[in-house]
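Read the single chain below, which is given as structure tokens and is the form predicted alone.
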Amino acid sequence: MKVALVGIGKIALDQHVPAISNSPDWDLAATVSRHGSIDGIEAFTDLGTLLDTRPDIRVISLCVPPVPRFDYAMQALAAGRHVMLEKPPGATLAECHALERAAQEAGLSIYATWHSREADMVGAAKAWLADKTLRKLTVTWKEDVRRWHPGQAWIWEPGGLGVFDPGINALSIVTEILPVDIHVTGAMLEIPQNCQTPIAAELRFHHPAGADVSGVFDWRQDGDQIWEIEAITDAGTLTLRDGGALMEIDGVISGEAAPLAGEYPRLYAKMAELVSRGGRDMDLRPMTLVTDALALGHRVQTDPFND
């Protein structure tokens, strides 16, 4: 199938691109972006103009922020494609559920993607704690911004989520291996002085069994990036290390410290398999999560954040 890139930055060049080049489902027929573009890749810098011109094309794949991603979504559908979302799928729950709809109404597919929950030890983690009886959850994901973020102030403006932008690649991979759905009951938000948006958090959360479940997410991190999932229960004790690539349960290791492989691969098959069954899949989950944390956080001011 033809897909159509549109946003061609940093997470499309790095991930989206190969994904698409080495699948056996896609053919990369055009971009939309304003700056960006791809050698030997048709360019357009408007995505009506491609929807217009490209009746072929299937499938539009947004990789642009969250803030402008639903009138690039709502225009796809409104000229018959399918839609692929990058995280997070949208500014606002409301816009995704009105997508989530119009996909519905126009019987086309649409994918809200969490690139984290195709991490190698996801699925091994949650088949693990299906049956166990959880204590203690807690969650750290600490990165550098500078990092993996340079120059895209937009995390920084209302809607970009700030430090919840990788943050919510822990939640998904959380809700994704409970068993049982969990809530925020309380947050604090540290928020520099020049921004809008958090750069470090902690969050706590009900569990429905009683256990406590708690995060710490700080975007100001030096050194080794940590992106780690304890889980304690009544059998023994599991870790997700490096995103979800490695897991530990006492003391064994299984994985390889592989931060991102594989990932968009299999969101890309997922994508194939979802439109050629008519399928949708709009998990909002860790959306909420963020959502609820942005509502209820009590906010700190602290130190202004220069890139």
Ligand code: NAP
Contents of the next structure:
Amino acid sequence: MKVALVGIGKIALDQHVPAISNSPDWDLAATVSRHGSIDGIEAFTDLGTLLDTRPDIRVISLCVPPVPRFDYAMQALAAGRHVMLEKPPGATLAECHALERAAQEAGLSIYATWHSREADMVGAAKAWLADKTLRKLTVTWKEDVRRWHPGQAWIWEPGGLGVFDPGINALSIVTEILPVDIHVTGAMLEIPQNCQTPIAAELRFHHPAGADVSGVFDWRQDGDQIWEIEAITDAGTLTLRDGGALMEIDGVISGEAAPLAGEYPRLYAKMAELVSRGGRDMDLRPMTLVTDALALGHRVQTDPFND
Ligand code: NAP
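Structure of the form predicted together with the named molecule, please, following the form predicted alone?
Whole complex next, starting from this chain.
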């Protein structure tokens, strides 16, 4: 299938282009970006022209930041194209619901991707937890924003999510591996004086069986980067490390320490499968947790952030 990539920036170049190039299912037929392009691939600077002139490209994969994503996605759906969405699938839940409705009415596929759910050990963690009684779950997601998001102004603007831009990856794993739904009961958000979004956050959750569920997210981490989820159960302790690439159960480690490896190839394989059977996948639970944290959050002003 021919696919066009929209928004040729960091994640498009780091992950989407290699995943598409190495896939037997996909042919990168064009790009849409105001400034970016890829050698040897037809480049457009606006989506409308691509949609009008390349009816053979049936799938549009959106790698732009969350705020501009809705307009691009609606335009693609209105032109009869299947749509793949980077995470988070929109800037607001209402946008995501509107996209899902539009895709359904048009009989098109739409896929709200959560790349961290495709990390190597997430499936095994879900299977192990399925018949255990959870007592406590702790998310620790601490990374250096300067290292992973250099010069990205949009993450600090309204709709940019701040530390929840990576933090939503943790929540996408938690909502996948737990057999029950949780919801946010309280949040503390640290917001730099000169920014609109949090640089750090602490969350507490309600778990239907009373387990103690919480998360700490921080974008000011020097040294080792930590992407961990620890689940203490009646039958031992499971820890996902390196964003789900490694799993430790009571001291026994499985997996290889290679964050992101395999995640995007699996997303594109799933998109191929969705398109071939006319399916849609819009799980909005990770985004609901983040928007609820922003709704309930107690805000504390902190030092200005300068990139
Ligand atoms: P990015 O490099 O800052 O942006 C991607 C491209 O989007 C830009 O190069 C820009 O290309 C285009 N764009 C269109 N409208 C824009 C606007 N209003 N403001 C800024 N850029 C705009 O971002 P990214 O890191 O690739 O992230 C894009 C999405 O992927 C985000 O939702 C993010 O959460 C997700 N993601 C990122 C990572 C990561 O490690 N960076 C990992 C996984 C997922 P033109 O100027 O050429 O149009």
